[in-house]
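Presented below, as structure tokens, is a lone chain in the form predicted alone.
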Amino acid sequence: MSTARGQLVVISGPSGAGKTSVCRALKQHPDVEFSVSATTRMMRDGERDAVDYHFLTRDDFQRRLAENQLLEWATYNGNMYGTPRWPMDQALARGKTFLVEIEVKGTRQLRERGTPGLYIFIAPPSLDELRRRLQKRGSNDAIEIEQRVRIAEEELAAARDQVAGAPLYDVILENRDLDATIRAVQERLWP
């Protein structure tokens, strides 16, 4: 159901916690529009501009950053990544839910700027379960898995931080069962 004014929904969580699966389910709702990040990295085979990423030159990215056209941004592995503001503004004006999947650092930037929205953190039931999920994926070696678990520990601690006297996240959901977690998020969006 569409409202007169849309809302920003931010979903974060460690790699393997289930945030991408939650977002994938939410994107099926007709009132949800999903954020497509901007990046300065080169397009890979099979990727499409404005579908996989908004591929920008470094100068264009920096210009947009200077003009406050990005909600949040970070540099990773020498490339710049960010969340464009223009799709969110358009979606909210149409009464849509604008869904953004970002890291804790990006959430902190949004909160520090006072960006209104619903901020949800998806947490694993335990670090051992997170490790098991990452191993089950089969896409990372043992060293990478341990690095991701270490980063997850930091993210789990940071998720409980305060920004300007308010919690960084409105909701922290422990993802023991993916279907139940998806329903819990949907109930917060569409009571």
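Just so we're on the same page, rigid core means the largest C-alpha set that superposes within 1.5 Å between forms. Numbering follows the first chain given and starts at 1. Source: prediction; values computed, not measured. What changes on going to the form predicted together with guanosine-5'-monophosphate (5GP):
- Considering the chain's movement between the two forms as two rigid blocks, Thr75 travels independently of Ala93, in the other block.
- The chain behaves as two rigid units between the two forms, and the smaller unit swings by 26° against the larger after C-alpha superposition.
Show the other one: the form predicted together with guanosine-5'-monophosphate (5GP), since we just had the form predicted alone.
One chain, no partners, no other molecules: that is all that follows.
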């Protein structure tokens, strides 16, 4: 059994940029474990509780926050999202690569606290292309798509920020071609 501590890998990027597809590919690797976030947003068709997210009421989310159970958290489009702390601690202690898929404000919290890890941002080729992908995915209505495009604009600007004199993200990848993006992430993870 490996005794080396594992690695945290943060994947973020605008909704529709392709980060979920990248994460799906990385999950195939036997050393990778994946964070299941808590959220107060409504469950979408096809989603499963405790698999895609832990779907919580606001009260329950607030309680977990007060009990310091969340590693980071953020509000996104009116809903709260957060990463449960103990699965990461357990995975890293077992030498695993622990993947969290989170937005930019949560990433900033981790960086500000000096949490070691590889921080990757997946960007869309353009906002028009992002809108097209969100429309094609069909899981958000027209208003929500425009809200997500607006948030994406902010996230793309924030992704180039510095935190304590260092870049927020170690790598920013423009996802033009999914296979190439997956390969680029894999090369960073397992050089």
